[in-house]
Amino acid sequence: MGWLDRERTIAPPGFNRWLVPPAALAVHLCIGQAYATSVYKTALVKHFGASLTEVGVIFSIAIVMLGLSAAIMGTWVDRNGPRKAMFTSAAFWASGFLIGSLGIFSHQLWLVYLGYGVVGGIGLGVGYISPVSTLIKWFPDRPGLATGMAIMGFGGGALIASPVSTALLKMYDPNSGAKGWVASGESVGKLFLTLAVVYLAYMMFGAFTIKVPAEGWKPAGFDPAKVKAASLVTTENVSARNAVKTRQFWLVWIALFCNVTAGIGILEQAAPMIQDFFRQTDGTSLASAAVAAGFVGLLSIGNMSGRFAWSAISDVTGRKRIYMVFLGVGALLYTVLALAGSTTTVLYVALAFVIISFYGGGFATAPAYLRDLFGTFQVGAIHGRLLTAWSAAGVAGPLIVNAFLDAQGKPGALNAASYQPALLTMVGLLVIGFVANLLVTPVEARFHEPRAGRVRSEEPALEA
């Protein structure tokens, strides 16, 4: 397996760094399918005779495993390079679909948990972090833009996976033209087999086209002195082991957790929320199912565009200031959404779109934030540990929202006021995150790596 080693991926002199983002996108566009699970959720409920909660656990397991695998394997990813990591991610992600399809065909829900949830979740975690640290090394002059280009693909993966999956389900199910059609379990199993093959091929393309810069490389015209002049940007390096000992890491962890939890608060209930917000007094809904589906698609665009736009803007404003926007302005927008969002559809949609763009921007800006604070030495491993905030938020967000909604009444009988307690709770979380972000300061020198003692097998830092 020597052809997967990092040494085989070092770029030759004169290599165009703009050839690297497509390789990163190849992985993130595939694993972004995780946001499109709602396409076949109802079909699995019918096929297994299970509840929405039991089927929803599949996604929760995948997100938890994403955070755990990213945290545990982050150092391995940095040490072995992006090609081996992306190859591993592709193998796990495709295997997850294969095992999941076996569970569907054999009516064993636990195999879907194991396949898509556990095995596929490991592929998610390794694939999520593997291209990010590489792009940061290629774009030391614009790290926010670099991470945005990669992570944008994860947010946009559902935009491709949702319509493609729907079309395939209709093709595989002979009863797709029936009124009130719900895809059969067999068609979902065939969909999983198809996705396994397609995603494996495309992710392998990314793995074998990715390149890392040679030690000491820097882009033409790049002046490290300008980076050093920024108060929170270091030219030193901190190992992953030491990073988790710093208060800066945990302050950013809290900020990301609060931002993600608040975003999931809308994503978890996106389709029913817009219908409930504009429910008429006679019990009918002004927002049809088609409008609700369109709203979910619009939020996907906000999620994807926010990942690129806000992370690129952070190269100008700085990462701490952009997080102040995510958390501070986000708290204000959530308050308006809770108290006045039901007055007009335009206001509601606009508020939700911007809030979800903050959600996506928080993810995309986080790796660059870590690079500013801890250097490039093991930024992939540190990023992996930070993603445990996502795992925690993936559990906390749905629990908070669903607990409040269960206390307000039954689904189908809720209105805008029913969501106010949950939305205002998210405001409180965002305020906590805002305070945590304000407390972020440069990392103390005692955590820095000795320049002469860095492990040579680690990916090199970008130094002049």
Given for the second form:
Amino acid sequence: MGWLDRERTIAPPGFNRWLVPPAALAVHLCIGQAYATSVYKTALVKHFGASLTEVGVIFSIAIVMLGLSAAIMGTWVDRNGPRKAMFTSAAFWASGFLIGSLGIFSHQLWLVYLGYGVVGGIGLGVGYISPVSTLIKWFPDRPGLATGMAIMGFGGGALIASPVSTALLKMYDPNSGAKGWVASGESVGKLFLTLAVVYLAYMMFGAFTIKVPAEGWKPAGFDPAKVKAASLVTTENVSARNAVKTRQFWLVWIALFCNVTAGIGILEQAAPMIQDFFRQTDGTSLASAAVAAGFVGLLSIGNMSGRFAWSAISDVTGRKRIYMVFLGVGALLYTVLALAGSTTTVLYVALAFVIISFYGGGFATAPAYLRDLFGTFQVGAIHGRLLTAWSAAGVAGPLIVNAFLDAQGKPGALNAASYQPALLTMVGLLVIGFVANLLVTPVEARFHEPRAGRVRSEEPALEA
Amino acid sequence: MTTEQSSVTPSTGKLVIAWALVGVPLGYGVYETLTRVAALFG
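Now show me the form predicted in complex with the partner chain; what you just gave was the form predicted alone.
Let us now look at the entire complex, which starts with that chain.
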């Protein structure tokens, strides 16, 4: 399939680089569906006669596979280019839904684990990193803005998938008008089939629109010397294999891990959390179910807009400074949330919104941070390896919050004070991340790739 | 060798279609979400 090769995707002279972000967005908007699984979670629980945890495992497998496949396939993605990567991602993502639907129709939960979790998860990982390196090369003058636009799509995908899925489930289920309706398994199976077809088509649009810049291309008026003016931005290149041997990679890994763990803590509990924070002494909450749903929606918008806004702003402030804001200001906001969040809903909602925007911003700014430290050579592969921090945080965040909440009491009987130990633990994590980010310095020359006429002085070894 | 993008190319139609394909669904998703968010302030 030579038509997918990198060589066949080199942009002709005059190609408009602003065609690249929508191609990237097309992929990220599709794989962002992963955040909309709650729409059919209850239906699957009923259909399989399984527990919430057993059904929740589907999503957990997908996120773990996202990190693993991004880490393992990153070098392959960099070598083969974005078109082949997006095509592969689309094939896995659509196949995941098809296998998942087969599992639903045949009442085999393990097939859903294999389909949506494992196969779809590989599609998630490959798709997530597929446009990143290309965007950074097209936008060397604004890498944060470029990656922010794409990664914003991952946050925005759920905003589309959630209402569309709900509408499709109602259309496919003849009993949708019944009181207390829960979608049938058959309707979820049909939903999966529909999503497979629609996402395949959309991702193919991305795959066949994206192009890589010709060797040596740069935007009109762009002066690489100005980029170098920032102390942490290198004009050298570090391979993915060497990047993981540097202290800087692991410091950024820790910073991202801490930021994501803290954010997931809120995201996972968003709906019950706002109700618990405003629970009265008689056990009722000032926040109704509709208000809680609105709060979840607001957080989704904060997550999405934070990805774009903070990443774009990082082009001006620098990546290290913006991470200091995410982690330092984030720790302060978490402290206020823990100690005074229950005073007014306005304060609570505002704090949560900004905190979640930092969570999204951390994801979107990470590729540009890696570009600054390690150059563009294998930034996609390095980004893939960094995403293992996401997988680890996806396990750690809910574990920390749920463990503390389990110790505080039963769901429905919790209040604002019940959340203090979990939230203050997140503050501690954010402080650790802040310190890790503070310690990031330029990568040592011994890790740089040799240039023509210059050899590396010694083989890099794992840093102490 | 360095090549520069010298001028805006006549690809406006392609640009509009490409951005509409991703922008319209995203706009719909944001609109639907904002209608839910309204309950928060209602």
